[in-house]
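Coming up is one lone chain in structure tokens, specifically the form predicted on its own.
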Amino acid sequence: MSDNNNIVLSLKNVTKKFGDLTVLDNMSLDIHEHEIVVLCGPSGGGKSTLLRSINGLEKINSGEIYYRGELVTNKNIKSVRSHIGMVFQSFNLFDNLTVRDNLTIAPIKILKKTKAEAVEKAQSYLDTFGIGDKMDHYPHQLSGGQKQRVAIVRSMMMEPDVMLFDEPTSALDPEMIKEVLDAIRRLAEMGMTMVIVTHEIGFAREVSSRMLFLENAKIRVDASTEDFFTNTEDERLKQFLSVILKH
């Protein structure tokens, strides 16, 4: 795999406190072009806040965050961000709008797509994401699943080199969940630079390639996904793993 040399990311000893408290220890991190990156861990261990660093929503203490070997900076952030799509929890979209406008909308204005071309792009992702018939439904006519799956075509109009996902199952009902999750799967196959932070273990294990355990602010496992789970010798890790496994 030669284009894993291309390094999308890269986070240099990132320190990140909110007050006294310290979320990001001295924090170093590489991903890859076409990596699926998987966070998981116990709460409170830095994912969330780690995925909102990478795309600027926090400001980090100390160190450094490269994005393609650009030192991001506040100068420079919108246009990084620009190429960084983030899918949270909760869906964020304009309830006042439909499906059309929520996904058209900042293609025209910020990408300066005609109309059209942005249309026809937006039912196009809508199709391959199994709501095609979506598109002029207003937000509260959705399904938390359907309103999950605009969050990730939006984010996919704007062309991103690589999506982050906060949790992006933790707000669904369990039958919603396998909705979304197939959504990510596609994305993979579409050769989709993604960091994810999830509690679906099966699914990370299926989807990913490479495996973080973060606590207590540090990353204290970074593994292939078949060694994270089958050779790991950190006692930490095995004890986690054996009780989300029973889940």
Given for the second form:
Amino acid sequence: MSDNNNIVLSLKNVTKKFGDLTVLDNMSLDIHEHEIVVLCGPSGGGKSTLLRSINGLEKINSGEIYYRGELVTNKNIKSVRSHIGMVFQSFNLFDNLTVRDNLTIAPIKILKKTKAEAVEKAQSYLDTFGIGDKMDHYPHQLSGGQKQRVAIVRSMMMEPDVMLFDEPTSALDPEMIKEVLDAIRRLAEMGMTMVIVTHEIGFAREVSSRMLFLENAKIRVDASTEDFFTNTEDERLKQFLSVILKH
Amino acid sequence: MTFNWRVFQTTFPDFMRATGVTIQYAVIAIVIAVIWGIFIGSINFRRPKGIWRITSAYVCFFRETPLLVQIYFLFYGLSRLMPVSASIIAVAALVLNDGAFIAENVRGGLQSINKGQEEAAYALGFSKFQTMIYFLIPQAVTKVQDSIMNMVSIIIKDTSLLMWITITELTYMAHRVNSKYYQPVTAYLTAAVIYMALFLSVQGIKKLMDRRSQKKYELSES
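Next block: the form predicted in complex with the partner chain, after the form predicted on its own:
Whole complex next, starting from this chain.
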């Protein structure tokens, strides 16, 4: 784990403020290859902002972010983003495009793949995630769970090095949560490096290798999943877990 | 004062020719105005430093002043600076005026698009420009499609003001027929009926377009 060669993402002293409110307070963090890191903690703790800062959707006030040892700047942000998949709470599929075009436009325009190549790959991913028949549908014709799986496939089409999930199941009906979690489990089996913000604590415990507890703009606990749930000394985390596990 | 069929019959070919001129100006103007409006509306949405002050001042000026004043302004003002024909002034006036309205519609359409669409595009590695071209502008245009179709019938009516700068369009023809035969009812009713027919054809095209886009959705429903 301490081998520097397999660090995918690295945050060094990252601070982010919204006006007077500090949401990320001098945060440092390394994410290694094949790690599955779950961020949890109370709302307003900075989980989503941390995730969004990694691929530049939020501009940080100070500190540095490295991707594979390379400092992320305004100049290379587009190329860095094409290596980092992002799945949003509200899916954000392109409303004006069919599933086919949603999935193939980025590989064609950015990775310069041929259309046939991209479509073939899209079909095989859709089949993997159980929505192989939705190729010609528009986003508004899909259920929430289907939309989110298409969004996951859209990110996977870019052959990402790491995937970020920003509360991927929070906008879903209970019965659709499972199909999306199953899709993420699938990626875990493939060995995908992932950073996930989620309130599905049972799922987090099952799938993650490392857990972070964020509160008041700081990483309060950073531990292996097992230690996080069984050996924690942190009073605040114990309290948080006792509430969330009971629920 | 009644409708004079004899005058109608003699002048009908002239009216048809003038209708051709009206359609020609309307079609050229709407095509350019849509492109121009999307361009200006996108600038006013993005607000790049400096430029958007100019573009939004332009939009304000052309929306809030009468078209006839703009036509005269361009006709007498521009022709003093450079030799331009009345027909170019005519198209320019229609494009600048109706383009300003379309620009405001497009800007509103762009603003109503969920921020998540943009973020998803950036997260995949698209540039700001690509995001506008592939995702935001197509969605905004779909949203304002109806009001753009309304602009088409407005432009057709707007062409009637071009008679004041010697364009021989439909209203000009009605004027000329009236001054020659002293038959205002015949002259202006003929013109009005033709305008109405043009409007109804535009409505027909609009219905066809609606049906087509509906079909597109239905096909993929199965």
